[in-house]
Structure formats: C-alpha cells, structure tokens
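First, one chain by itself in structure tokens, the form predicted alone.
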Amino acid sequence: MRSWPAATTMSITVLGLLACSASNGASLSQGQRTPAAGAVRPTGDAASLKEAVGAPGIGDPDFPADGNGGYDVSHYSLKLSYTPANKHLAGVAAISATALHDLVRFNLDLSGLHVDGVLIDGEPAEFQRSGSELVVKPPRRIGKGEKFTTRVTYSGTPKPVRDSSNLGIYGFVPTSDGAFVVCEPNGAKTWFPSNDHPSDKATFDFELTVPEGLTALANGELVGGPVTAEGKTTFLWRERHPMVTYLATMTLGEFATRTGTTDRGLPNFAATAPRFDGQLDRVFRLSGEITDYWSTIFGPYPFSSTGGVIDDFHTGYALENQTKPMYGGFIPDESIIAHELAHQWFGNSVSIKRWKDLWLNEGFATYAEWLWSEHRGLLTAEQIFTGRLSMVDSPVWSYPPGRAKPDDLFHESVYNRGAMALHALRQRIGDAAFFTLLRTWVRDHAYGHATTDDFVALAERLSGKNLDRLFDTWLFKQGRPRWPERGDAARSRADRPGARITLPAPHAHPHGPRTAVPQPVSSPPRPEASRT
C-alpha cells in the first residue's frame, strides 16, 4: 500500500444475508438505518462539505470512473460464501483504509449486488446506489487522520463485465462448478466492494465457504482450514503482501492440488481441474522451476509462495493473481507462465499508478518471455527483437505503447514492442547496466508504483546516458523505427540477429544442456491465450 502521511484508516466488513436480490438504484437503499442518537453531523460551509467529499473516482483520466478518492485502502478481510447451484454470494469483507483528509461522503466500487445495510465504528450509515459507486455518508465527519471501520451487508448474483472492448468477459465469472475470478483491470467490484484502481494496494485475508467437495482458492497462504462441517467447507487464505484489487481471486469449483517447495525452497502451490489433472506435475515444476530462475535475474521474489491455477472455464487468456497465475480452460506453454510469473515482480511488487503506463506491466512480462526462450537454448531475445522489427506492416507501428488507449488497452503493441523498447535500451547501454536497471527498479519500487517516468529517470541515471531519444521513438513515436540509429554504439550487435546477448550469471539451474539453437526466423505473434 502506498504511505500517507497524516492519515485515516478506514476498515469496511460486509455481511452477506441469503435471501437478498440485486439492487441497483440510485434510491437510498430500504437496508440503511437511521444513525444513532446523538451522532455527530456535518457542519461548515458549503465550500468545507465540498472539500469533505470523496471523489467518485480516484483521478485516472482513462477509467473517470474506477477507484475513489478521500481514502486509501491498508486491508480488506473477505468473509464470502459462494453456493454455484444458485449462483448466490454472500459473505463479510473488513477493508481498513486511511483517509487522506475530512469525509463527510465517500466512495465505494460494488456492481450489482444488494446492499442491506452499512455501518461505520458500529453506528448506522446513510448510503445510496448509483450504477457501481456505493455512496456511503458516515453517522459523523470524518477527521482526516482518524482512524476508522466501515461495515457493509451485501449479498446476490455476481455478473461478469461482459464485451468490454478487446478485454473479453472478466470479474466474477460463475462457472458449472463454482467460479472463475480474474479481474484485470476493475471487476473487483463485481464480488465485494473496493476501492477498484491499480493505484491502492491493500493486504487481504479470504474467509472463503463452498460446498463440501470444493476446493476455494484465494492469494498467497493457506492459514487455516479446510474445515468441513454441515455439508459446507471453508477455506482461509491470507496474501501478506499489499495487492491491487484486480488481482484478487476467490476461484473455486473441484481442483485437484499440490503443494511443496521449489528448488530454492520457495511454497509452492498448483492446481488443475479435472479436465487439466494430468498438467498438475507440470504445472507445479515449471513454476516452481520458472520462479527460481527469474529471482536469479530480476532480484528476490518478492512474494511468499508461488504456482499456477489451471481452470476448464475458457475465456482465452491468462491473469497473473498475485502468488497464483490463473490459467482459463486451455494447457500454457513455458512462454505464458514464464510472463505471468514476471509478472509478479513487473506489474504486481512493481505496480502502475496510471493504465495509460500498462507496458510497464506487459512490455516486461513479454521481454520476460523472450529471455525464457534464451535460457532454453531457443530463439535469443535479439534474434526475435530483430524478427519482430522485420514485420514492416504490424499493427504495432501504428500504435505508441508508452500511451495505452482505455478503448484498446491490451493492444499488442503493449506486450510487443514494449518488449522491442527495452531490448533497444538493452542494447544501448549494454547488458550490465540492462540488468543492473531491472533489478533496481524491482528493489526501489518493491510493493508500491512506478510511471514510465521513473523508469526512464533510473535508466539515465545508472547508465549515465541522456535515453529521451530512444524512449520517444520506441514508446511514444507512431511508425516503424530505423534501428539501429546512425552512430549506435549497439550498431554491430544488432547487425548480428543471431547473436546472443550474454545475461547475467545465474546460480546454478536444475535444467539439463540446452537444445540446439535454431536458425534465425520471424517471431511468430504472441500466444493468443496469454492476453495478459
């Protein structure tokens, strides 16, 4: 979570009740109580109610909408149940925040689901729907700095997001055996309220009830259970670490499982449905095998477990949730885990502030794969850097990654040549200081956020180079670069696409010799699965 100086945490809990539909008027909800006797009201002028005012998203231009403001978030503790023959969810979720100054109304992301009733340090709350905000009006002005706990009582069917642009179906997504939850980028709020924005990072525990014969699985460690009682199992879960709300999980149907530890000693957890049991091992090693040699590359990881969840829901793509990368209905290839394991040092330690800076996430997570492809012994990251740059009529020329488009976020220019911008810079200041920038950039800005502009601001510095050009050109330029640029000092390694970049030397691997490198080729395009 981000530190705020001087300011108020704030902890919401949500009570399910099984009997209630959907609500989604803006009216204010038949479930809000009348404040306690004597509660203290709002007072001032108008323009320090004004002031006192959370805002009805937290500031990102692309996505007005998502997030709030007035507060951020420390902790939400998710107490759910789930019931996949009705589709109904319930539960009670504890979010502790700190408001950053007077709150008289603030803001919460919930779609579709009722909302019975909310309360804050114990007294009633006035609160209204309108479309996904919860709009809470405290029993009494909150001061800022003043620590506060918010509950709210909520329950009904959860509903995806549904032909969002090129993002596909995405949030709460019930399945024939229970639910498939990936979230990226706002679909947190179609299963518990949040403030939904990459730029407020918060610790979770998941109190999580299914049927018995279910299996629930949330971020990081298991903590307790399962315990089955009265046909009814609950599992606890607790990511110790802070987390955006988009890589939240509470996925569950019948998994098989297995858990132990890395070569490096790292937990490790897999999990497959029953149409996936036979990649169970599979999935275990290569994670497990993935994970350790990245920490040899970017630094420590800086999670305290890992793995990989294959569901047999097919949406198409992959999500890398935090400590659990989740697989929808199809068998990943090396390349997609090694991406969605980068990703939990590129985009979830290391997190956006802004969508418009996705590539910071994607471009690393697919530069990632190309490394992979390197230390396989197969295609070297120069030898498809220069067989992307090759495809004079790619779809990526048109399309500047360093400024996603909220109509086309997960563009593959994003994931590309974000990939291509860093092998340039590679090549520019060379392999050292390549490697040296990644591993700084994950160790300063471990577990907060980060803007193209502090990546190119600790390029510059540790190469000692002035970098504006290359940047321009490759992140914010339309068109196909001329590369190298005349005078490159990287000129006669790029005029050798079968070269291999020499990286870092890593402790010692359990993989056997590498195959033999094949001839030159055209990168094909990116697996259609890994979308993210």
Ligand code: TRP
The other form holds:
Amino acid sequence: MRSWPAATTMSITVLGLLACSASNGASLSQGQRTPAAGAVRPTGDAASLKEAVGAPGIGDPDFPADGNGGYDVSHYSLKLSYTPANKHLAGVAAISATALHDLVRFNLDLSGLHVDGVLIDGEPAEFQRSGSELVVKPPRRIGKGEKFTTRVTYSGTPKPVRDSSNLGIYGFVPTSDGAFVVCEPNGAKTWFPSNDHPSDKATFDFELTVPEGLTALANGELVGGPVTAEGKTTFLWRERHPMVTYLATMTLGEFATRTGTTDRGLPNFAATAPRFDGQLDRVFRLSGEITDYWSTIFGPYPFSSTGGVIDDFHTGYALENQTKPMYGGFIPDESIIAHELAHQWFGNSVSIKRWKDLWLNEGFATYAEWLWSEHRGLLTAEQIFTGRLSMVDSPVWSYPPGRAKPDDLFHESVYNRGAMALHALRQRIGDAAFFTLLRTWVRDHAYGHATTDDFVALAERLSGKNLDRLFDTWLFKQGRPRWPERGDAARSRADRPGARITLPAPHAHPHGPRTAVPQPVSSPPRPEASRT
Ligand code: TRP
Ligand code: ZN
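So the form predicted alone is up there; where is the form predicted together with the named molecule?
Next comes the full complex, this chain leading.
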C-alpha cells in the first residue's frame, strides 16, 4: 500500500480542522462573530482546501460512513474474475464521476480486499485505506464540474457483511460453487470500490470471468455471447439504466438458464441452481407474467429486461437486484415474486435518498403483494388490511414505519404497516386517485430519487385533500390507529360480508419461510374497474 508523504497529510488535516472550526462559527469567540451570519464563511487557502476534500460520508445521518461527498458517479465499469476454488476475486473497477466541488482528495467505499493501484485519468494516484474507506489523492486538483475516471486495480477474498440487525448476511457471499451477491443496504463495498449509498445512481458494465462451466450473472442484458478461452468464460452484462449500488450483482455458479420474452415482448431471463432445476420454467413464466401485469398497474416497465434467479445459498430472503431479483435458497411463491418485481418500479427506478424513507420501497412492494393476491382471486387488499389491523399485539404498532431505524431497518413494520398506510390512503382518496397517484409517482421520479415528503405532497395535490393526519397516524405515530376514523366509515369496506380472512402467521422477518398461504374466499370484491 502506498501513501502520500506524511507532511502533506498533516497539513491537509490541520488546515481542514481550521477551516472546519471557522465555518462552524461556534468555536470562535463572540468578538469574532459576524452578527448577522451566525457562521463565519471561511476564506483563503484553508477554506478552499477544506472545500476540496470529499467527505467520507454522503450525508445520511443514520449511516454516516456510507457513500461519499464531493463527486457524483455516472458509470461503473467492472472487469472482474472470480475463482471459487480459492475464493479469489481480482480485477479493475473504472469509476466515471463528476466533481461536485474542487477535489484534492476524495473517498470510495471498499471493505477488505487489497488495492494494487489507483489511476486517475490514466495517471497514478496516491491512496490510503482507512476502515471501509479508500482515500484517494489525485495527482492534480480536480476542478468543480470536471469529469474524471478513477481506475482501481484490486484483489483478494471478499468478506460478506454479517449484521444480525440487518437480515443477517449480505454483500458478496461465497457459496460452494461460486457466489451469491445481494448487497442491500451497503454491501457493494464488499466487492467493488463505490459510492455505496442509494443517493448516487450510475449505469454499469460488467465483464465477469469465471471457470468454464460456470455462469456469471449481472444486471441488465448480455452484450454478445459468453466467450470461452483457456478454461475460462467471460460474460459481458450491461445495465443501461441508472442503478443504485446495492442492486448490483455478480452472482455466479452452476446455473441452468432460460432466455426469451414476456407475452408483452419484454426480454426475460431466468436462472436456477441445480437444486432448483425444476423451477426454471416456472420462474421464467411467473416473472414474465407478473412483470407484464405490473406494467398495466404501475405504468411502463422501467428497464430493458426482467427475470429471476434462484441460487442455492439459503438466506431465506430475496433481493430485488435490478432486472434480476434473486431468491436465496428457496422456491419463491407468487407473492414474493410479485414483491421483488414491484420493487423494479418502487425502489429501483424511484429510489430513496435516505434510508429512513425505506417504507417507500418496502411498504409499496408489500402492498403489491396484496394487489397480486387480489388479482389472483385470493384475499383482497382490503381483507389483508383488515386482518392486519385486527392483530392488536403486532410489533408494527410500536414501530412507526415512516422513519426506518438504522439498527432495525428491515423491521416488519416498514413492510406491513407501510403497506397498511397505502391502503388507508386508498380508502381515503378512492381507487381512481390512488392508482393515478402510483402511476404519477413512478413517472415523475423515474430513474431518480424521492422522499416521503414528496409522496405526501403528490398525494395531496392529486386528491385535493389534506392528508397530514392520515400519514401522521400511519407512518409516524406510535400505537394502533383507531381506524376507520369518524367520517371514513362509509368509505371503508372493512365489515363487508366475506371479509373474514386467515392471515399468514406473523414472522420476525417479512420473507422468512411462509407458514401459511392466503386462503381463497368466495366472491372477493374487485376494484379493478377503476384502475386506470
Ligand atoms: N429488499 C429485500 C426485500 O424486501 C430484503 C433485503 C434487504 C435483502 N437486504 C437484503 C435480501 C440482503 C437479501 C439480502 O425483498
Ligand atoms: Zn422488499
């Protein structure tokens, strides 16, 4: 590992501290304060140097070390080879970015692995490792607005993140025959240097080399056929649409694959590990059918292909990897396929800026499960809502889902009470406004980012109603709401005959093995007519 001379480091640190205290103002004596400003603007060299250092975090207060400040990535080109026998990953990541301010130093996120060298626009750059940060010092100052490419050559054995508060194990997970790569919330840094936070999206090229006989999968579409030479096969995948880092994958191993199109003509790709061979056609067919159905409900599918992958590493969970949801060691039921594919609109195309807004992903994808159940003639969304509302002891009542907690991000409430919030909203504004809202949401924020405030504002604008209390009740308040509220009773169909249901038993995690399947009910109410 190389590093820049200690003297340079020192002066940057000292000047950085000086600039920092000056800009805070608070540490200056009263006499030095400008009365009106409250903060003194730094001037001179100290200030410009401080401005020129990219922050080690992108500014998510719940995950202060995640992502980085000072630049915006537009494209990752990952040229990687992996050998399962010795768990060795090696390659080059080329990261194209634009400087958001002058940069004399900036960070990438990378955990473990050995960095062999860093080039910036072809010139060697100095670098240091510090925890999960790769600190890079460009050979010359990069100017604000300048585009630059950082090329990191690295190798080693990737170590997944083990975090019991966030669904156990994630990131690059070595398996007996390859790897299962599922990275939410911040596991991309276990296999490539990145700005590892959902608020920085980029397009991706993957050039993945694996021992002949294995298949390497990534997001997007294959660019040409795989090429085999000297016992190794290289797969080129390209994701042309912006993608957050946690959705990137390079799952590899022994896979049977099926390629084709959905009924509506969208390219469709399925893959199964040998243990799930019998599921290949079913995953292919259902992924196509469900993607097509969602495009009639949520609006045009945002990406260039769809699909699904079952690997044999048992996580019990699935991840909505862009264009290729991955199911970890179980046969996915329709409900979870519907969930992961709904994420392509909610979470993947429209992404969160901050993790606290995670219900915008999980509440919506869970609500999609309810819509799918209803579409299939099983329980209606109304029945599932009513059933969940009647669960007085549910942990969701003590966890308001509108602000996901960093130490328990994927709490059941973010899923189920998030979905309930949407159903309560649907009851209040009616089916026509509700489904128009969903479609407008995905259209207005396609390939970008949005916040809970954005959603509330759009819901109010489209419905012409003040919805503060409704969102406050469902997203931000402790306790089980009294619902329907006075005045809403007429609009609720909760006590309609036939609304009796048998719900799946609550489980600690939303996608644990299902313990019960929703039971069909006679003549379910069908609101389809007004879904336009
Ligand atoms: N987003 C996934 C879902 O709800 C859950 C999830 C989060 C996950 N992090 C993960 C799954 C890591 C696998 C690995 O569908
Ligand atoms: Zn989900």
